[in-house]
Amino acid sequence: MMRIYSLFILLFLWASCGGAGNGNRADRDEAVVEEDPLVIPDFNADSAYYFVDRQVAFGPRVPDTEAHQLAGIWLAERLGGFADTLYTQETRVRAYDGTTLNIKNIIGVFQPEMRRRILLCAHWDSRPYADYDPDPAYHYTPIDGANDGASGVGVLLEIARLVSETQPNVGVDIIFFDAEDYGNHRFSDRPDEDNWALGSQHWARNPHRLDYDARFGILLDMVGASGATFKREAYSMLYAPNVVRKVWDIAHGLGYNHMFPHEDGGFIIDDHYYINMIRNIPTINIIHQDDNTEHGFFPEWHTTGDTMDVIDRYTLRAVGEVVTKVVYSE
């Protein structure tokens, strides 16, 4: 009896005092609710469109041309104006046909003191051949590369502007790779291995910092055409499936599930392949894939039709909003 009665008194006192610190727990819960919400800056599609248009205005950005040189200077100035630190990595590489190319990777570093980092990248050169043009007369004509090259750079320049104004909780490195599109001509009989993505191959072996590492990377390629569909590229699923899921979940949460379907695409040799293979940074490729074309990409791919006429602000905004939220959710 005594033991039970004592327990009753203790229970009464416990309840009258709020029971096991319920008041303090409520205060803690309220404090959690009052925490600042995640701040994600607004991606400006008009700004990204301007950055795409400005690149295309230089003309085809083929290595060792005047247009390439002038565009490279402009890109370094723009990215350098946003970044805390700018690196320009100049080197010489040999193309599939034996041509020696002078190329330049352009690298913007944001919050260099932070150890947790994300890599964002795109290629800024354009194809020296319109080898899929319906008119054979243009098969050796350089292309503008509005979607194939400039669109990814345009989106990343706008993200660079946002990161310069509103710092995320992670360091960001933005790289514009050169000589991605100087691979085999369609009608060449030379072997097709490792003659694409020459700039990213060089960077992966010689990063701007010897100890460089990142939690993950995202490559943007052909991210500006109307009606774009971004399937889950196969090398991305092989080397970085968790990153694919993260990005696609965010895309679906933003209402872009029609553009980021849960459908598997093909294996594509692109800059991300060498970042995965050589640098061992899990990196994915957001790239337009189309089952209705001969080559599997957007209809104007590697043709003289890859001009500003194919660029759609809605597509730029969708990709930009998704990648921006990925960065600021870390």
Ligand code: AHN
Second form
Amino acid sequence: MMRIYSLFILLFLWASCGGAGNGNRADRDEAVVEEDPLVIPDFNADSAYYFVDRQVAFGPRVPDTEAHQLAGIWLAERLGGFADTLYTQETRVRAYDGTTLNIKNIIGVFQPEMRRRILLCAHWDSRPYADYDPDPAYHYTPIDGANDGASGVGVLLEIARLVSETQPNVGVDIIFFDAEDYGNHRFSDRPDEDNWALGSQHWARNPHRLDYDARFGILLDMVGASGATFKREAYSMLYAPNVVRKVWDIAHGLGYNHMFPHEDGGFIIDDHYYINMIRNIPTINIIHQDDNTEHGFFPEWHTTGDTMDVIDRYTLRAVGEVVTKVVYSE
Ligand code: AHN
Ligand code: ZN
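With the form predicted alone in hand, show me what the form predicted together with the ligand looks like.
Entire complex below, previous chain first.
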């Protein structure tokens, strides 16, 4: 079922009560069609949950592993099935410890002919080490990344499905970035420079279309844990304050005030940082921050506990509804 938000419905009711006086029924029906009411498709949280679960079932999606390769093929198939055009961008990058990684950014383009575009993104890789695990025995064990990675991709696959069925008034690009989470191990002594978000750094310098531009971008990171709260991330406030305002206003309008507080979070180096710095596209990060943990993220962050057990359909639904409404309000 679709939800229809329209001032013109109200006008129609007012007119039917005799307010407009003249005009027959056919005229009024026509007016409703011509004025293009805002039709917002329903975000299905079960579908998003399924997309998260399917990714996690491949195992940790660490570059240069079989699970990563198979998950990448599956994601390209799924996104490609919804998008008008699919690009995969494969390259090699150097990780902080000198390892060469074979990585793949996965890009779905909807309505390529439209000039006004918005960019939605998340990272699809998962971290090679549980370096915040309470048990040191797991500090070099790869993680499932159900929340840290798969949740954002799951929400965006569901939005891809909606956009494929109901055309918004704007072109949409959905990018799944690779190698976001191969950053410096907590106990490494290497310099901590630009070693996160390797896939988005590559894309920002080599976009899938020359001179690619968008009105704004939204990054989703850790958007599936129960009890999540999304404070206003500091780089988002610095580079894209109007986008933060737009998104938080819509969240409040939908009744998700408690999850999108008007509170300032920290500066987080993530994919959106490089999109802002290198491509100059105002891009925000919707990311779960938590003052009650030592690292500032959800309790299972970069631990073996970041499994499907932390994923809550309610959180996926809240974020999904907000981003869907942003897309269809453009
Ligand atoms: C830093 O800790 C520098 N950035 C965190 C970005 C991140 C990691 N997002 C998910 N995992
Ligand atoms: Zn991470």
